[in-house]
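Shown next as structure tokens: one chain only, the form predicted on its own.
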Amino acid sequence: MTFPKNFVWGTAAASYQIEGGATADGKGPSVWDMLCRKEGAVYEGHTGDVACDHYHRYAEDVAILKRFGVQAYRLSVSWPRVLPTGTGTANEAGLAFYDRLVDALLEAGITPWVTLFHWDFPLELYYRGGWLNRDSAEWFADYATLIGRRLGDRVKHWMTLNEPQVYINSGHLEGRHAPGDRLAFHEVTRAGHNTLRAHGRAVQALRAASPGPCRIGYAPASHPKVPASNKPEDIDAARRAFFATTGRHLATMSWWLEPVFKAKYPEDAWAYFGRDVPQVLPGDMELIAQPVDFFGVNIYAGDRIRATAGGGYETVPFPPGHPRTAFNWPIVPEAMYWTTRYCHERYQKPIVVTENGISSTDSVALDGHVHDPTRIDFTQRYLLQLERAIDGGVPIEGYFHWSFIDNFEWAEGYKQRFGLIHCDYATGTRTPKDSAAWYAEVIRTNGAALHK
């Protein structure tokens, strides 16, 4: 019952959620800058204009990461910070910020894992059609080339896209996230197809731009399904449910995984969507299925699935009082085991858990500390299930706790606190929570502390 000797223990954050500096040093606007100015779109009118002010306080943040022994830090680059209009002339000041951040991490002994796109799409490119425009794949490739050339001498671990099913489904179908659109479904699948093409072009671009060997992955969200019992029929039902298409939406797994890992769209979705499937031109699927080195996956909640007569299945409600996060997501530690197991069974790639964490109602206590036992308990339970997957033969290479610091939680604004570090948004003061010290001990002991 041990984690691999070379297991990577990290934490994560994303550019728009922590950086602030929304107009600093030539940065251009993103679709999130736009949506935050739409009345009623974000909780209490919150914006990412300042956030955690990481743009100016990155050195302090890196020092905190070092203090707690974090081995790797997953960050994202803000596309409009380095290319204010999304294409064309690069913004040297923006590039220099990421130079400084990467150098500070390396100096602290922390390995940077860089995500190219974590939802802050350049506003000027949205006005040119955004992901609906087939050219978006080339825009993204040019951006990937710029970042690969600039940081590739120091960054060896890359992710192309973070949770495409969220920014496409929530941002283009439901309108809850940026850019806030509610498109016809055939337009949503078109945007999704182009974002998958962008992934493929970015993989090509990063490999071409990197001065040496690098490892490239992809970080979709997951919608975990766990069996309601250990009966073989329930395990099989949960597996089928995990990859199934169940509605006219793209908040699904197989639509985003089959093209990348098997160069095809899932047959059930293709049939279900009918006339609304995207136009696939010759070469598209081969482009999308560029070889990647690892499969990143974000794991949070989950549904319980039970087999029914005739080979079907159903969702089993959680009992009254089942533990939930402050976000009202059910706490389902087994999601960690079954998600990684099902994904490895199907795609045979090494897995990195690129996000996992909990929103809690944290505050600074009278003693000046932040006590968050719920986060410690949550993380211990999920990590024990991750260890179970490893013991069962799933090749899991690393774990990135979401998140490093409390931050802007998209349409929820600053209401949700996911961080190991508490941020006072009025002053910027950072206060490590009890969970940060606990996680530091987990890292120091390579997971052995989970059994204490």
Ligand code: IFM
Given for the second form:
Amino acid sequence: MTFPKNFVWGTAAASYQIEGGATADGKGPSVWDMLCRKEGAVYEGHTGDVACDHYHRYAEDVAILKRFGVQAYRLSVSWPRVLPTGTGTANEAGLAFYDRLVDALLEAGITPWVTLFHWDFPLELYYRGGWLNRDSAEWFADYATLIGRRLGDRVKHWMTLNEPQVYINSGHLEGRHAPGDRLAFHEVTRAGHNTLRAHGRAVQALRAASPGPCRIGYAPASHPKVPASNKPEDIDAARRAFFATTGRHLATMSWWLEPVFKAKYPEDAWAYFGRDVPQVLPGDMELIAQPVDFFGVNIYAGDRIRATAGGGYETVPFPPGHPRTAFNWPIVPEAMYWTTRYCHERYQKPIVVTENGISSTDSVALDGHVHDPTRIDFTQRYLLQLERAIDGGVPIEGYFHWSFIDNFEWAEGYKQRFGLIHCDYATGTRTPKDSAAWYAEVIRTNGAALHK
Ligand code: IFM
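Since the structure above is the form predicted on its own, I would like to see how the form predicted together with this ligand looks, so please show that one next.
Entire complex below, previous chain first.
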């Protein structure tokens, strides 16, 4: 009943969601800077222009992470901050910011885990076709080389892409996320293929640029499916549902996992998408399937699945009043157990939970504190299920709570608060929530506090 001795306890955030400094020191615009200016695209017209002003307040933020005993911090680099037009001449001031941040973390005894791409795609490259352009893989490789060379002496943990499901599907098919497009489906699969090629090229580039050994992973979203009962047929039904293709979209798991871990697209999707599948040139699948060291997975909500007569399965609706987050996502702690288990069974990679957390309607109370019992309860339940997976033999190396601090929740603006630390966006004041102290105790006891 214990987490392994070297288990990594972390928190996570991403550049556009917290940094602000949208035009500071030569930063170029990203597709999110563009989308935020489009009327109606983001809740109440919010933007990431200032966000938590982490660009200027990073030292204070690192001090807070240290105070709560956080062992590792997952950050992302803003591509247009370091390469304002996406390629070509680097912006020294932007690179210097990540130097300072990484140095401050190391100085505080916190291991930086760096994601290369968490959705802030350079606007200039979007005008050159974005992910639809086959050259995007080379643009991304050059960016990866730049960052690997600059930070690789100090950063040993990398992730290439965060949740391609979301920026490709919501950004290019549904138009809800940047760049806000509603493309034909064959174009969406092309964009997806190129971003997967970019992942492969980035793995190669990071390995080549890194001065010593490093660990490289990938952080897709998950759409957890949990069995409605412990009956073997329901467990198998949930497994099949988890890996299945169910619609003409790319918000699935297998489309993003099979190429990376098995060098092929899933057969069911390939057959179903028909003429809309991407053109795969010789060498593409080998490139996409560059060996990675860990499988990062982001876990939030989930569906309950049961087997039906005749070998099918169906989703079991939640009963009325089932607990939900402020985002209205159902709370399904078993998602942690089944997702990590199904992913490990199939791909046999060490797993890191690169995101997990809850949005709630937190505010500073009269007593000056932020009381967020639902976050504590949510995290405790999910972590107990993670421990159950570890006990069951799944090699899980770490857990990153999303998020370190309240931040810009994409199309939802600042409405959703996911942080362990409350941010007053008008003043920038940081107030640790009750959950931050609770999580500190979980970290300090290597998970034993979960049983109190
Ligand atoms: O805030 C996002 C994050 O950027 C990607 N994963 C899900 C989080 C919560 O929606």
